[in-house]
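First comes one chain, alone, set out as structure tokens in the form predicted on its own.
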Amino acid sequence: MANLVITIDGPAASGKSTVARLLAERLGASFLDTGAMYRAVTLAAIEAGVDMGDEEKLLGVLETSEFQFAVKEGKMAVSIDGVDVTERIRGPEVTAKARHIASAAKLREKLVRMQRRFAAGEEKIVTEGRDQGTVAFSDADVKFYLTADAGERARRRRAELRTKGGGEPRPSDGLGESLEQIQKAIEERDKSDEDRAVGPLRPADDAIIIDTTDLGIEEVVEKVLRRVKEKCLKRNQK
């Protein structure tokens, strides 16, 4: 296992992915984007024409496909059977169907093992997701849980869609074209994540909770970095 493991969990659009990536850069650590893993399996299942409600068939896709994950230029590069799908896993259909993989107990268990294997080969790692501090790395050195008001998260997601799409988000984006629809989709995702039987979304008991509603990304990164340094200093003094 890595000498330093930092987990950042939180709901959709709370800023965890961006903060985790920037924090990893500041610390000279590897960045593990667990969402990319779930999306990769989702894409493989879609392309195989598998029923997203059939856990055994989904498991078959995971076991018979070759997934490669590597950190390149601070981002998670993803390949399936030797084909780069880094951009394709961010598509609207994958976004809409990834919840099926996330709620499948057998797949989640195997993906957690993959995450731990990835971490075992790194000296320092910053990992983000929804169950990193509670399940995947329950003994992590420092744990964070980022949250934000649902309305603010919806505004962030709309801005993200505009940036990627070059204009207003469309219904085909999978999150609706209005701010209200985007917020509704986010709240539904929150409920699905919180209510699932395996790896539910919740802060670890020893997580540092940061509300990012009124904070810019750099402010959050600085706050997180400060707490990491404090924790590591205390650990080294023991």
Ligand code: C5P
Second form
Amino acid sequence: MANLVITIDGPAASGKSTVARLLAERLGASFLDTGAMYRAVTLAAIEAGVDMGDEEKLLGVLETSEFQFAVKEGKMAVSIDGVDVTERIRGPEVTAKARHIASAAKLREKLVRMQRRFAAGEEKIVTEGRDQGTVAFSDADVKFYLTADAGERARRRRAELRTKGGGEPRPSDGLGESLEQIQKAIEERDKSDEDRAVGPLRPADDAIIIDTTDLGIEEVVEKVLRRVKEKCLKRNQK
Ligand code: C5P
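The form predicted together with the named molecule, contrasted with the form predicted on its own above:
Below, the chain from earlier opens the complete complex, with every other chain and molecule after it.
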């Protein structure tokens, strides 16, 4: 088990990936974006033409494909059977269909096991997702839950899409969507993440909750870093 485990959970576009990545950089820790795992299995299932409601078939996809996750240039690089899919797992179809993988209990169990195995090989780790503090690492050293109001998260997502697309609207990447449509999609994803029976999105009882609506990324990272230092200091004094 790693010496230091920090979990960051929260809804879509709450800033958790960026914060987790920057925090890991500052702490010299490794970083795990668990959403990339759910996305990778979703893409593999779409490509295999599997019925998204058939849990056994979805499990078969996870068992028969080879998934590789590695951090490259601060981003989670993903490949399936040797093919780099880092960009493709961010597409709108994968985003919309990931809920099928996320609500399949046996798949979640397997993915959580993979996450723990990954962490076990690291000295320090910052891991982000929906259930990292509640299920995957319920005994983590420090847990955070980042949130922000849905309108602000939609604006952030639109800015991110624009940066990625170089400002050129392409309907296939969600850039053709209005701010209202982006917000609606985010709220639907929140609801599906909160309502599922397994690993639902919710703060752990001992999580530090940070509302990032009026904060810049750097301010959030500073806040988080301060809390980590306080907690670790207390832990070392015990
Ligand atoms: O974080 P990201 O948007 O990349 O996650 C994609 C989807 O994967 C989420 O909407 C959620 O349904 C699922 N997920 C999950 N548990 C995690 C991480 C992601 O269910 N730990």
